[in-house]
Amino acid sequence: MSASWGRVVVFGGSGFIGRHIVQRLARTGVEIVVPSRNPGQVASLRLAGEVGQIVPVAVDIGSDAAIAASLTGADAVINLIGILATSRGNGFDAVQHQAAARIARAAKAAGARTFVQMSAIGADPASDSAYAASKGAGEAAVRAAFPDAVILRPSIVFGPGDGFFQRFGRMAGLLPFLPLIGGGHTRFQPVYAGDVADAVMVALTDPACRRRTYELGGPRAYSFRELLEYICRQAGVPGRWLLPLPFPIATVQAAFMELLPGKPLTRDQVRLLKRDNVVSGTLPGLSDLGIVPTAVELVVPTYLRPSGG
């Protein structure tokens, strides 16, 4: 990253995705503002940079002079906010669409120069699942407000920490079945966590890239069936029975099981495993930024495999 760079602004930096980008962006020496409605969680980041260059401050997502304040100063604006699931206070379109709009306003009045949105595959305002929607609202919205903003949609995003590989492989653990949701037909294209976060550095730095959409997918698709029996095999369980769950089944379980704690399954969760979650072709995506995918097979084994496996 140039020299000129002072102050880089990653608003959901204490993430999965985030914490990769952070410690990426300490290498360069830039000073780190780490937006968090929970400055306390931030703390440990400050390990992956040198005394005083990662800074976490306190902000409210929904209030346009939080944000304002968190980004005095920026030179570059990383937009990572997202859920997977709603809980009170937070809904998609809160987070996804209306919380992008407000931070990409406020980059754009503080004369940041560069600003990266997060979004995902399947984003579409028109989408009737409200995960897509919001992201396709929340694209739409940073494009009009900061019309050089690069988008990167990536596919489901795996290692250490994920919530695909893992999440299915503690299930495996413990029930006797996993649920093959619509027969295991979705397909999907799984990127590494890592080339995510050297997306965004390119991003970030190549000229070339700005107004542009980035679709971010691994070095091949697989069915859903295909990775449950995967994540079976490294999680020491290789005959754990997959259960087909028709789709209206499915939808059904899902209205119990997202009242329960940490929302094992939602209604909307069921409507995205309705369509494919790979990249589409019409897009440039990892190549085009000079990256090469790194496989599953080469990650995955690392933290899902039983001690002593």
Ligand SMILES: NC(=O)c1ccc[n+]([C@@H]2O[C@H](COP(=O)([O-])OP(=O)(O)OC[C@H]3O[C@@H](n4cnc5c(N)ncnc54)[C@H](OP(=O)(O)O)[C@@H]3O)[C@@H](O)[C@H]2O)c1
The other form holds:
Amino acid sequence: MSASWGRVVVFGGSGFIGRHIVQRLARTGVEIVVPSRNPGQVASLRLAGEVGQIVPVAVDIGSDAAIAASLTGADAVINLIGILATSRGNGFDAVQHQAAARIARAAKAAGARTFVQMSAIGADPASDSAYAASKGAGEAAVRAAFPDAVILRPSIVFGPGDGFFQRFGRMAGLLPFLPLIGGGHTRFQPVYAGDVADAVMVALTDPACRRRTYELGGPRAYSFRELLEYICRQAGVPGRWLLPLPFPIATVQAAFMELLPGKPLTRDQVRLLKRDNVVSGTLPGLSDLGIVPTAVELVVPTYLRPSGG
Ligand SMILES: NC(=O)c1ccc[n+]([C@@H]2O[C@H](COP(=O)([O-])OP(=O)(O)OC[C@H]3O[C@@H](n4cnc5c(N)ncnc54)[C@H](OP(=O)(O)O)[C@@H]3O)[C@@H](O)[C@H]2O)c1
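The form predicted together with the ligand is what I want next, because the block you gave corresponds to the form predicted alone; please supply it.
Entire complex below, previous chain first.
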């Protein structure tokens, strides 16, 4: 990181991937501002740095003025804000498109030199999935407001505290069967959170990354069935029944599960599962950033154990 950098602002720095990034930034000595809905809840993040180095601030991402205030003196801005399911007042377009646009415009106006936008594989404004469409619209809005922005599109991200391996690991420990939505044929290329954080660090500092979009995938692709079988083995329930659930049935089931607290499955997620989540090969990736991807088998056993969690 350039010695002339004073302040990096990390929207979404309180999340799973954000914590890895904040830890890496802290080691460089820069001041890190973490705008959050609940700055009190992210106070523990401050332990990753020296006293006063990491500063959580309260920000409403619907407010241009609040965003602008949090960006005062920002040399670089990272936007990690994202959701997998909507909640009251938190729609996909508002969070992943409009807020991204607002942050990129404000970053430009504040004179930031670098902007990194965390998107996702499959981002496409024309997608029938509201998640993927809002990610695609967010990318376009960021590019329009901050043309030099670096866009990163990971596949599913793993590491302690992840939302895939740990969630299915817990389910494997509790349920008599796991649902193989769409027969389990969808392919994923899980990428380690530490590698994603390393990619952000390169994107921030290497001018060659400017204006580029990277797809981030791990060393190999797995079918959904292969991943669930692996998770069941790690969770100590290798014989757990995997119940094939055709997409139309999964869609009906999701319509009911959307009504449960925390929305364990949504119809939009079922739509997402109809497409493979692997790198296309037409965009640069981790190797172009000088990063050797870490295998699932090296990391997942460190946090997914037979207790199921
Ligand atoms: N994890 C994956 O497998 C994966 C895969 C592909 C792409 N991504 C993308 O990577 C980014 C980070 O993912 P993650 O796994 O770290 O997610 P995460 O743990 O759920 O963190 C999401 C972050 O977004 C913030 N956020 C959500 N809604 C907000 C709102 N209305 N106002 C303000 N902040 C809000 C959260 O802040 P609070 O603390 O206030 O809730 C949190 O800091 C996201 O953009 C996600 O779409 C993740």
